[in-house]
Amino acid sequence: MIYLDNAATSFPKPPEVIKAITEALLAPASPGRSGHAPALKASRIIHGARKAIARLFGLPDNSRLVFTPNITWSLNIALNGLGLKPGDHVLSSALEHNSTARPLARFQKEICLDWEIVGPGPDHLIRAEDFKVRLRPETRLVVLNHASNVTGSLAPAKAIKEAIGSTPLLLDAAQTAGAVPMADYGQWADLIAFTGHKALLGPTGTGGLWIKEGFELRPIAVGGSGSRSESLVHPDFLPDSLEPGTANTHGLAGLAAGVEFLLKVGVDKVRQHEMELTQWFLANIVDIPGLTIIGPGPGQESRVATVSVVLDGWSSSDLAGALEKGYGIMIRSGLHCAPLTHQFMGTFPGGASRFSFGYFNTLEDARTAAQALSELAQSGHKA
């Protein structure tokens, strides 16, 4: 198997991740719920995960880091917790995932939110000045997909934050946390949402949200917290206020191990390796007859290791099936939960075929994928 679907979930996981999950599953306790040794050990696992993520993002206060089941929950906590009101103006890019697009569309319908979409330029890249010129007195929030899970284009998040000034920025780091160096993001970002199962190399069912001091989010769920159990009023301090219920201890143990692995290897090294594979792949498929690259082409550095293509005569699903059956290559086809992006790129409703490289992929994987595309392009298949 050649696994090129790392934008969906990374594979393989480092052995340290599997070991950490297994050991945590053997601990007979729930964190923060008892005072015996196993419960304290479980609490230390959660604290260790918080510390590791804080190092990755350069967070000044890890108590403002909230763990969630996934980044969709993280984004919903942020968008619902901010208390958006009728007439508020929100800017987002045209490259948003449904995890932000659907909540914003819901607010647009239910409370008449003024949601404005900013498209990329002809080179498929998002620009800071395009957000700055659209700011209004009633602009409440800017939502930004740090890197598109379709085109692979990387947005200049820090430049956008500088351009919008005091307007809050909610950053969707699903495709960049662990793949792009972000060690200073905690110094300037307002809200950072991330998932654990992609480039952070952790298991599914893990994610989180960083909340800069000065932002108070209304909880969208309340319940058990392990603190202030004497009161029917949910705790109002972080992280307890936004972490109701029992934590995913074994999942967060695996996430912590994945992040520690990345910190040891170095995110710079991860990015260099993934970009070498991506640029080689792009350079060797760009001239395949009938093939169109959806997003930044060879040589453009403002991207991540995700490449989507359309091949004449092939539906995206047929192409993915042929790659798996004939070459053992696993990719993702379709709309990638990002219909806005495909509408903007002209690939809606058919979608595209997406190749996404990870740290454990090799140049041989890229060669095999490029050769497979070349052969399938010559096969004369018609969907």
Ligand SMILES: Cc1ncc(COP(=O)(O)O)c(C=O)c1O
Second form
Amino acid sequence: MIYLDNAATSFPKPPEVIKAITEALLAPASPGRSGHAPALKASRIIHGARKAIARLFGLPDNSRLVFTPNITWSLNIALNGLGLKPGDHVLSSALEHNSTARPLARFQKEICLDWEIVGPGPDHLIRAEDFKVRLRPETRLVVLNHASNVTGSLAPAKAIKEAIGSTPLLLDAAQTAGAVPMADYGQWADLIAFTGHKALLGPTGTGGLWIKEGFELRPIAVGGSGSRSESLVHPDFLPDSLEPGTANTHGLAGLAAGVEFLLKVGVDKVRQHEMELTQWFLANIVDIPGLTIIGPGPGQESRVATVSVVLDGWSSSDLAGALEKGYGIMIRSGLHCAPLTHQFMGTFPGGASRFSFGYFNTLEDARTAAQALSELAQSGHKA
Ligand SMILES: Cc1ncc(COP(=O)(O)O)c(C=O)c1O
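Show the form predicted together with the named molecule, please, the one above being the form predicted on its own.
Up next: the whole complex, starting with the chain shown before.
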């Protein structure tokens, strides 16, 4: 199998991740609850995961980092917790995933939120000035997908934060955490949401949200926290306030090991490797007759290792099926939970075929994929 679906979830996971999860499963896991030795060990595992993520993002305070089951929950905790009100104005990029677009669409319908969408430029990139000129006194929030899971476009997050000043920025780092160096983000970002199972190399069921000092988020769920148990009022301090219920010790053991692995290798090195494969792939598919690259093309550096294409005569799912059947290549077809992006890129509703490279892919994988695309283009298939 040649796995080129790392934007969906990364594969393989480093052996360290598998070992950490297995070891955690071999002990009772009740972090922050019981006082016996295995429970204390489980608490240390969670603490280790918090420390590792804090290093990755350069966070000043890891108690303001909360763990969640995935970034969809992290983004919902942020969007629902900020207390958006009727008439508030929210800006987002046009390259949002449904995990921010659907909550925003719901607010738009239910509380008349004024949601304004900022499109990419002709180079498929999101620009800081386009947010700045749309700011209004009632702008409460800017929502930004750090890198599109369709086009691979990497947004200039720091420049956008500089352009919007004190307006809060909610960053969806699903496609960048672990793939793009972010070690200074803790110095300027307001709300960073991430998921554990993509470039952070952890298991599914893990994710989190970092909340800068000064932001109070109203919890969307309350319950057992292992703290202030005498009270029927849920704790109001972080991380307990936003982490109701028993934590996913097993998953977080794996996430900590994945992040430790990345810190050891160096995210710069991961990025360099993934960009080498991506640029090679782009340069070698760009001239295939009938093929259109949906997003930044060869030589454009503001991107991540996700390349979507449309091939004349092929539906995205037929192409994915032919790649799997004929070449053992796994990719993702369709709309990638990002209909807005496809609308902006002119690929709605058919979608596109998405190739996404990870740290463990090789140049040979990229070569095989480019060759396969070229052969399929010549085969003259009609969908
Ligand atoms: C940009 C982006 N945001 C959010 C998500 C949602 O991730 P999860 O399913 O882990 O919550 C994804 C997943 O594909 C994504 O690519």
